[in-house]
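In structure tokens, the next block holds one chain alone, the form predicted on its own.
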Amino acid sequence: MARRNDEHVIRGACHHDCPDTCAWDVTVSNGRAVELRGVVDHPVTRGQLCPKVNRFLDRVYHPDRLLTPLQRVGPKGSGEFTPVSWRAAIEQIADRLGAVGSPEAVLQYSFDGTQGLIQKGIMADRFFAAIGASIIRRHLCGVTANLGAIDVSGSRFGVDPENLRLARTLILWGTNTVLTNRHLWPTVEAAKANGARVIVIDPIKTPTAAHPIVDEFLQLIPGTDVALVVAMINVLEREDLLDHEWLERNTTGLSDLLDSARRMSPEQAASITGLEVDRIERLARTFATRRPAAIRCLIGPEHREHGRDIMRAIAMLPAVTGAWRDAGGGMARSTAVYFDTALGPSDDLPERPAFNMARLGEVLTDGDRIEALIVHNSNPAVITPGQNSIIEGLSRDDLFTVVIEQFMTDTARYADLVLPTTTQIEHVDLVPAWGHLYLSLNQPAIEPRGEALPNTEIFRRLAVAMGLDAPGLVDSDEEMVRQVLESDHEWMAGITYERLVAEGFTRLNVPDLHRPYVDTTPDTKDGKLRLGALEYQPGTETAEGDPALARRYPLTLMSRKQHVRFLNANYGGFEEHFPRSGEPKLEIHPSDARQRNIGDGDRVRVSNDRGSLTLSASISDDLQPGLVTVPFGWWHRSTPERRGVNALTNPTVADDDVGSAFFHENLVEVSLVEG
């Protein structure tokens, strides 16, 4: 692949928390990466990189990049640090971790700063297991959606997204595909060209909902999805569109489901959802009769108290209609379960105390104190709800905090030590996808810049300094890749380290027209899909479920990933990626703005009992009355309060501490800032 004697190309893959996992080639000249381009022959990503990744090399060589370990010298949060040697940093961490009162007083906090299996956490998890540290359940996103699907089918499998090209009805439910899953859009266009009816269901008129190929947009009231589903099933029974032979052979619980549906007429659902009766009826008929029929749903609807009910309800629709029978029919969700199933078994780590990551503020500020916090692959001060309590916890003088990072993030500013880590083009990793079935090997294109080290090497050094001798703590990155690839699952046949080195990526050996729950058996006790009662609970469309609170704070706030150049906190601190306005804005419907004498561009204060932000207003018909939005991912310096949207969001999780946070359930008020 060489171009000239001094220039060569190294293949890798994007690591971002995104369904697409683009394959890329890095051109290196005299040891410097000079070009990054998408791999044209990748069947899904097809040579196209998204706008944030198009500037990835700017990030690698950015003047603000952290290239040496740093020791805090000023107050926590001040960002005042001085360089320190790796030896001194590692020794200090080892000494502090060894001196905590109990291993459980050490907490690991990490998420999806990289999706690569190696740098994300295999070595880190081994290290923290060896010292007996507490762990964070990585449930901020996706888990509630998984649970809703599992309630019906016993597992998380969905349609291979590539097969959506076969659909003649394609519902994009609560997902902004054009912006957050852009490499699926050509598949949607292919389905449309083949005669598909494309329907979007969303509380907000997103760029996907407004796209010209979309046939119909249903803008339902947030949190009313269950009522819509139950009314659709009412229509299916009333119009004799149920396949009773399929239902008898492949499902249980139909009678309970139909009892629920008979109590939710389309007229009742219309009053709840804000949709017209005829549109609810047409949606039901279309999904049942224009086949293959598929739903694309990721995590949008899950971030509510009753999010699991919503996801369970949506998962019942293809079970009721037998949509799974058709190649390209059913429900397309995350493909991560295919990789979880096919790849080698994960390490058998001991049970330890665990906390839902949404509760970080509570964990850091309650009386049963965490004494040491190690953060990697995450910026919790920005991404986690309950931001003010998190900052309170990070500000504790008695909390020893280490942050492994590439830049001085809002979290890193509160660290005692900041350790510089490598970027994706400087280390080895194995990268699965959650939007397709291609597994990629990322190879380092350049030597680590400055003194930056891979996450894995940092934890190897800490293990040595602490005298740990648990298995696997000295394994190299290549050895860990080979361990993950050691699998006798049929989907991994012929997929070896050597093959990935030669080709860069390869598809799991899942049959092209695989039909989950038809070609395979549902993972339930009786091998059948589980239906059952679906009860819409009045008031669930009211955020936080408290009428008294709603009188004080009459607007519902949702945080959105809405800007094309940054969809996550990795880029929220870089001016090169900001929108032209250079600041986040509060979007508000014209009627709500008029009631508050707010004009477009006015400075406003959005507030609730958790906090407040001062922002510029953007009046938009894309919303519905009663709903406001603030974009996700902006760093703290973007507002006068030095806070982001998560200063306002709800950190509540399910009673069993399992599942995603409720942070689309936020009651707020918006007022004009005078003067």
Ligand SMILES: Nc1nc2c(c(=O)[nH]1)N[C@H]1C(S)=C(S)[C@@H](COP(=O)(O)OP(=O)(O)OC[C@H]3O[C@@H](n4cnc5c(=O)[nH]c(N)nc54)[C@H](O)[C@@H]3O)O[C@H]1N2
The other form holds:
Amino acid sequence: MARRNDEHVIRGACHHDCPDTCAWDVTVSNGRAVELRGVVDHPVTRGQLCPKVNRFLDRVYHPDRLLTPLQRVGPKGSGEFTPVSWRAAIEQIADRLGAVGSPEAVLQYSFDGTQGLIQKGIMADRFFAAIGASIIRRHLCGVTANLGAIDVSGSRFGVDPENLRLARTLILWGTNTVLTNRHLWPTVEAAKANGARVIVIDPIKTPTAAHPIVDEFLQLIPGTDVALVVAMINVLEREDLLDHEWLERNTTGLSDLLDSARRMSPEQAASITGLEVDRIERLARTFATRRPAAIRCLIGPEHREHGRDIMRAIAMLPAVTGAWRDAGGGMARSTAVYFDTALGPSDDLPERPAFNMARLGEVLTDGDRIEALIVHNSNPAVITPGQNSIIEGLSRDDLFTVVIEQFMTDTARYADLVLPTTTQIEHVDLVPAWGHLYLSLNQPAIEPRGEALPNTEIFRRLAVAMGLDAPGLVDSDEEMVRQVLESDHEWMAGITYERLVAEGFTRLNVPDLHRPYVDTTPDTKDGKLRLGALEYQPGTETAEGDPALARRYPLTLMSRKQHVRFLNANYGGFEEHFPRSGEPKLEIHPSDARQRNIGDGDRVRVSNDRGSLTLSASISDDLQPGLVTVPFGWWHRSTPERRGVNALTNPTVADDDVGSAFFHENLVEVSLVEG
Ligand SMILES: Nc1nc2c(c(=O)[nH]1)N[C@H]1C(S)=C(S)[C@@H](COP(=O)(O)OP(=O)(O)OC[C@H]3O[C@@H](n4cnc5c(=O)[nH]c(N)nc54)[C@H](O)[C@@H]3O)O[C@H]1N2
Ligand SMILES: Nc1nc2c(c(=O)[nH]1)N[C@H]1C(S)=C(S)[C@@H](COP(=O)(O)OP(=O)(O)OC[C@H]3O[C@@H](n4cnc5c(=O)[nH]c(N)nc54)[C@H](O)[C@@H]3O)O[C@H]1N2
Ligand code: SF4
Ligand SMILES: [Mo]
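Having gone through the form predicted on its own, I am curious about the other one (the form predicted in complex with the ligand); can you provide its structure?
To see the whole picture, the full complex is given below, headed by that same chain.
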């Protein structure tokens, strides 16, 4: 494209918590970004961004962007603020943090607003370590799925998603690729063109399940995946499809696994999962014999009480069939582990009190244990379960809250001070990926808008104001990028800051047809993949385990990512990103709607003991009877109750150290709102 003389182009990368980490070019004219395009020669981006980020410049220049620090003047939650200077804001925070009863009464709450390593947390984490603040375990996404895989393989490594093009069986297991991981779709299509059978396993007929290239869709009862896997292994043994030589050399625990499998016939599994016997048998045969055979998973099934068991069960399949032997075969999950392994050492920060991030409401309402809360890169009033108790906690008059944000989010409305921060085209960052192996350098294209500052600079200023002298608190953003790149790992050979400045992105030097667990030994004690007993626990699909509760709330609510122009909670307050309905809809199966006299478009109330929302109903046979969905990501103003779906979700975690939240198994009832 011809460029005018006053235009130049700066290369960057998308920061969103999305597997694709697209590379982009920003055209700047007279200091203003005028165009943002996907980079054509990036093997994953291939010139396309997505419907969320195609309009990213509108976000950067949005009239609602926060451009000055703001001090609350109205009651908490009212959204009434007045501008203050940076100096006054920083001094106030330093004073308040200096005056808490103990450093642990300060809580850092942050998550994946940006995946850029520098703005996400390196400087912030150093700051909170230096003051001795309490922290949260960032476990709402991926940690539980990782653990299930580690239970079998000893590590988180999986197939390089680019190699899925070689698969001849490709199972998209509990992942909505078309919506959540759209840049993998060309790879799925390439596999299909090479003769792959593409199979989707999901309780909901998602756009992925309904896609015309999908050969088979298995709509199982949610939470019953373990029964399906165990029955598949039953079939493999019965039909003599086990590769005993592979199993002998590469695994332990086979006999316990087979004991479990013999107790789960395909007929039993059919009644548990709702799938037909012959489809379970065919799935087992196909996965064992039509090779390379691969399973693609992200995080869908982890968001349940027994999510770890489900992910462990799925991870057993390639270990049992030896699918790992073939390039492109095995299990393809988050690639974050490749970056964690290759990049420079992370800071060695001291242990401090830590809370599972799902329990924020409980932590904030438990007396006055937490006196000051600092939120960055997260919108807990929307994304965290137990929304009503979170709002109760955020409303505490004796809680001092600072929110670092680009917009006045539902969380920011409860802050004492809101600090304006830069967007991705205004700061430098190093962006890894979790859907491929390309590392990107994001260079700032324009000056920060208004008085916005990068997160890093905010924490550097706070450190100075508080007189902290811990090492690392004065490092510039470029210095931190260089620190992360400083690694002698072979996958980083030749990858330097200068090269990234020149090229923008580069693939880690992982060999092209790398086969985890074959080319390298599993990271288990004996170097073998761990099989073992695998028991389906009856009743797990309904969760919340209490029959009396299930009588009052007979429906199960799932709350997944559902909109093409939403990315978690980033766009749920912006009309131009709303779906055509302009509002969130409660989806309900025709049979459940009929029983409740609910017609399409009727106003309904969905509720449980934690909260209630009024929404319009959308009757859909993409669901199963007994299941309802409310999309995740909408801001509070989208309902008359001024709440989102996480007002209904359960903030309990299976394990405080490692557990994720149960976003997909919450008991509710739905009723027609009369009049
Ligand atoms: N019900 C339900 N809840 C869910 C889920 C679900 O499926 N259902 N999914 C869960 C999952 S998987 C995830 S990952 C979490 C996501 O939870 P979060 O990571 O908290 O969500 P995001 O909306 O991606 O980002 C939060 C905020 O970061 C801000 N931000 C972006 N860039 C920057 C920056 O450079 N600096 C600062 N300070 N802020 C920035 C954005 O403006 C945004 O408001 O939600 C979880 N919650
Ligand atoms: N457009 C868009 N894209 C996104 C996001 C977004 O908000 N919007 N968020 C990003 C983030 S943070 C993440 S973590 C990823 C998540 O990416 P995915 O893991 O692909 O998405 P989810 O919607 O969390 O869950 C995927 C599927 O799991 C299914 N599922 C739920 N329970 C079960 C079960 O018990 N068994 C089986 N087999 N399936 C089950 C759900 O029905 C859902 O269709 O998406 C990323 N991409
Ligand atoms: S949100 Fe995902 S698909 Fe969209 S531009 Fe960013 S990385 Fe690419
Ligand atoms: Mo996520």
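Residue numbers count along the first chain shown, from 1. Just so we're clear, the structure is a prediction, and the values are computed from it rather than from any experiment. The term rigid core refers to the maximal set of C-alpha atoms that superpose within 1.5 Å between the two forms.
On a core-based overlay, residue 656 has a Cα shift of 4.0 Å between the two forms.
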